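The chain below stands alone, shown as structure tokens; this is the form predicted alone.
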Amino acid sequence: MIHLLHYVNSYISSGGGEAEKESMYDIVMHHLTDHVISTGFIGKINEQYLSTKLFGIFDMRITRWVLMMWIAALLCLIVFIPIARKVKKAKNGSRSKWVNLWEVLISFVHDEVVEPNFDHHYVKKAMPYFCSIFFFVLFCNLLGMIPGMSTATGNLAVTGGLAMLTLAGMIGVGMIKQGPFGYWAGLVPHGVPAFVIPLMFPIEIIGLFIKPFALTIRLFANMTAGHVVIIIFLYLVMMFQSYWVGIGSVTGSLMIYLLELLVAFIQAYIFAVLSAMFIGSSMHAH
């Protein structure tokens, strides 16, 4: 958004000369694609220490989305470690409104995400993972709403990595609970005629991998779409060069921005609850 506003300002101040050189496609792609940080302290680290690829293959330079994920993870530590200590010390419950706020969200994850999808004696074991996933995705989503920052969950590599954790959880938990043979044999529903099994098994394997793929695309698409709409609304100012269009564009952008704040919470919930459903269902055969 900051990038787009810069070009809006350039367009107005130069009478449309400089900003016309950058197309709508260029602005959108600059906002929605990752970039290696080349300035400041991190830029020096990238240039001096991380410029050579690891094993000649892996580019280890710090990009803006990597930085956003680090910030989101750091926020999780900064927020929840002190809260956990306060809750542990307060035997009768904390009276802090700050602590109570996060306890409400944690209770929401417990009641709406974990408990409906896991047997009662597995809920406590599953809570740390799903709280981590929910709040990490939530913080990534919200950081992207701050001007000058970007949305890490608007990257397929990030959402795909999170979805791969869900896939690993499905297979790992399923094999632990049912045994390796029992898990893979249990993919095919019981009672299916023997001659249908060779056809059903590949279908079930494909279905197993479609679930994390759907998680990847769902989170990526929803977090990307809102930002694209905001950019397009603001770009209308440059297209029409009208104050009236500018008022409508800014108003529309503000409305979409407020909607995106809601979407940030909803998508964190959807990702967490679908992951819980997939992993919880893997504990039992069809």
The other form holds:
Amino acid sequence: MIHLLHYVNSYISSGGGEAEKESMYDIVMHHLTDHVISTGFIGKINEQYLSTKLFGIFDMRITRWVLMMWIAALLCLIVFIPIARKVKKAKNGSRSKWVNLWEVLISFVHDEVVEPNFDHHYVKKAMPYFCSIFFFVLFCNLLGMIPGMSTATGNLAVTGGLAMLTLAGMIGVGMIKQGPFGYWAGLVPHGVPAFVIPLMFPIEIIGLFIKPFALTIRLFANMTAGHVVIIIFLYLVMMFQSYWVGIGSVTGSLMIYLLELLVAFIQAYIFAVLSAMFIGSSMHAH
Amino acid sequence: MEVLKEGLLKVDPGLFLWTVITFLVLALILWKAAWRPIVDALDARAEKVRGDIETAEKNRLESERLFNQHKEMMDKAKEEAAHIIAEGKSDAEGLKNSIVEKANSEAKDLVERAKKEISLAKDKAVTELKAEVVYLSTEIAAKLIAKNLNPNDQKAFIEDALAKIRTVQ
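Structure of the form predicted in complex with its partner chain (previous: the form predicted alone):
First the chain shown before, then all remaining chains and molecules of the complex.
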């Protein structure tokens, strides 16, 4: 309940003050789009060192979303490096609930994400990447659930970046395992009639790129949609200026908030498991 | 393409690059500092648990085997004990019977001997008595003779005495 109060509070204090002037679209855009940070220490760094575009296209100024990603990454480091030490120290399993909680999640990644999609002796090699992607996405997702924070994964550039790494993984692993040419030749399934190959090859190439594209859109849309619904529920209070609507919409947004907590886990899992599936299947020709 | 430049669907190349950089750095640090030790430790533990289960299974089978062996031995021991008890019982019975028999026969012997001794003693006594009687009779006869009894009286005396001796006998 305290979280909910904070949550409502943060939305009302940041967007509700000028509710009469701001349209719903503005509020949604304010909460769900990126802003370059122009104040404080980071603002100064942005102005002094990062104001010119890298290679003319990459605007490297630190934005709110970049900051959120860094916080998520930092949380990962803060959580997992001590966990690693404790796990290593406790040969028969730690008694600590905190350690066991993360162990369960790591085992979950191992059993549900990596193991079904990789050959036995590659599981250990694949674990670091998929653990990283699962927990990074999970932390980004959950960070957005904290009032005052934002969901970095609710942005196409972020999810696109992660999906691009999956694509690079697919192509890279495929080319290493099947040979640079074998991989591209293996895209077309064996046993298709020769005259279909010119047709199949472009389709498979498109399919190759559609996979990470779908990853991008799925994570982005899932993380954005819930926030939009929560904001709209809360905006109803400002629209109708009535206590009864307030009770209903706060309850509604609480429900969506809980659903979002679930979605945060599910989407992190889906992103990791689909990445594993794509990369794992690129190890062998179809 | 206009929609990618502004609004919700905006794809900012800078943010894209930051994402890739952030994630790669994070993955690299965690790989070295966290995932490798954790996965190693978890694998080692899983291996240990598997080994422990195997050992436990082996121990279970071993103990079952020992238990069966033990049970067999117990059964055998019980049987043996029963056998020994039965043997002891029959031995004791035999011994008892022989002892009783022996005792009986000994008692019989004893009685027999006693009877024999008694009869011997009686015979001896009778013989002695007879001798005494003869002696007494002779004495009496001598006395009577000395007194000069008539032959009839004498005869009556002797016959009387003899009759008396006969009743004693």
